[in-house]
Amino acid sequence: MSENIAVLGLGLMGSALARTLLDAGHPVTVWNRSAAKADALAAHGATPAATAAAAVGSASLVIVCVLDYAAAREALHDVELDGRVIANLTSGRPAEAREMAAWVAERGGEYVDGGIMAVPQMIGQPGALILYSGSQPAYDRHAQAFAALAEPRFVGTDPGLAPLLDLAMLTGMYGQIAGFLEAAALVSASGYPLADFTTELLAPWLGAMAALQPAWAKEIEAGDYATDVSNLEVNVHGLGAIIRTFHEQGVKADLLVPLRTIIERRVHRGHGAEGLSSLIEELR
């Protein structure tokens, strides 16, 4: 089944969303503040709208993907939203999503917030994931359209939950990137081939470490941080050796030093026998 959909915002991600919906057989009306960005999609079968109001008026489902929540409100300012579902796939904070949901409701619309866990090239392809939260009836009504974009996952009726989980996943990603860059700096300084190190050694090791995370989650939920592997006292010494090695190799350990500081703080509070998962208590 096809449904009339409007896409507001035609940057790289918005354009990918609109093109994927067109390929899935949905009539799509598009709008962008810079009208020329609609030309390529018009050639692909989309209907350009002169105003955001015209685009919204053509559809029951309105997908918004712009720079930030302020831009989303600006696009929808003075637009009739009664009877429309606003699916805001703009990146933002949980508090902004909740405010946006109330703002849309005041204007007669239903609100769904989304966190896109993909780059534009992944939209419509295996491996893409979009988290949704907010109005479950609105989500259920348009589940087919959402499924065309990526694997859809409804995570709860709190509109702020999808962006919170989005930011949490990005936090994990940034941590992994930080670890890789520190390791790459150390290996590069030694002259060892970085590609060989990454493919043959680091990637399998990180995969093995990632497999521990579900067990850590259970430890955190239970508040039980006993460990039969290296405890915090051992890790303080290990990180100390790593950081000294960085200095000796002439590279910076700037991304590792804060981690050692947190571990030292935990040890000084009398928790040296606990495992690394207990560091969450220093972050709460």
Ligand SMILES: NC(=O)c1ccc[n+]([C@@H]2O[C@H](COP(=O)([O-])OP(=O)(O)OC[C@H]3O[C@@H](n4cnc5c(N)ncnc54)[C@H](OP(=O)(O)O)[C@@H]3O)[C@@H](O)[C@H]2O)c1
Contents of the next structure:
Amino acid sequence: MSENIAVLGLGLMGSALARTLLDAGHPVTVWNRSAAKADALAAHGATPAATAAAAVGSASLVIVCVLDYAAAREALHDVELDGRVIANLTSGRPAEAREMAAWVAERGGEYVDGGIMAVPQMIGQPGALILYSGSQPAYDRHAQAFAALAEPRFVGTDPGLAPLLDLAMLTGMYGQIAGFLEAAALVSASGYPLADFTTELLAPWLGAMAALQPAWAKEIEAGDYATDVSNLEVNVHGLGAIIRTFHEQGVKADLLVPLRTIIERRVHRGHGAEGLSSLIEELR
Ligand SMILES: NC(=O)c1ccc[n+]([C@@H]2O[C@H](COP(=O)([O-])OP(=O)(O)OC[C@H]3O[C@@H](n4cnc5c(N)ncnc54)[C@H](OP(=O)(O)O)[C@@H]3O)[C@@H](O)[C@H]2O)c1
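Now that you have shown the form predicted alone, what about the form predicted together with the named molecule?
Expanding to the full complex; the earlier chain stays at the top.
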């Protein structure tokens, strides 16, 4: 079954979303603030609309993917939303999503927020994930279109939940990037081939370490930080040796030092026998 879909915003991501919906057989009307970007989509089978209102008027599902929430509101300003589902896949904060949901509801629309866990090239491909939250009936009605874009995961009726989990996943990613960059600084300063180190040693090791995270999550939920893996006393020494090695190799440990500070604080408070998951108490 195909449904009429409007896509507002034809940047890198919006264009990938529109193309994928067209490939899945949906009639797609597209609008972009600067009209030229609609031409490439028109060549792919989309119908360009002169205004956002015209695009919205043609569709039951309106996918918005612009720079930020202010831009999304600007695009939908003065547009009749009655009876439309607005699926806003623009990245933002949970508070912005909740405000946007209320703003859409005041105009008679139903609101679904989305957090895209993919780059444009991944849209429509295995491995792409989009988190959704907000109106469950609206999400259910358009589940088929959402499934064409990426693996869809509805996470809850609070519209702020998809952006919250999106930002949490990005937080984990930034932590991993920080670890990779520090390891890369140390290895490249030694002259060892960085690509070999990354492929053969680091990536498999990080995969094995990631497998421990569900157990840590259970410890945190239970507030039970007893460990049979390695305690904080041991980690203070381990991280101290790492940071000292950085100094000896002439590279900076700037991204690691704050972690050592937090571990030391926890140990000084008398929790040296606990596992790494107990550091959450220093962040709360
Ligand atoms: N690219 C990614 O890998 C990726 C991944 C996940 C999430 N996202 C999110 O997807 C959203 C779009 O990203 P993108 O990569 O497509 O960015 P982009 O290529 O820079 O495109 C930005 C889009 O926003 C439009 N826009 C900006 N200000 C506007 C305004 N005031 N009114 C109406 N339209 C406005 C632009 O229109 P003009 O063409 O007229 O400038 C353009 O269509 C962002 O929220 C981003 O965080 C992107």
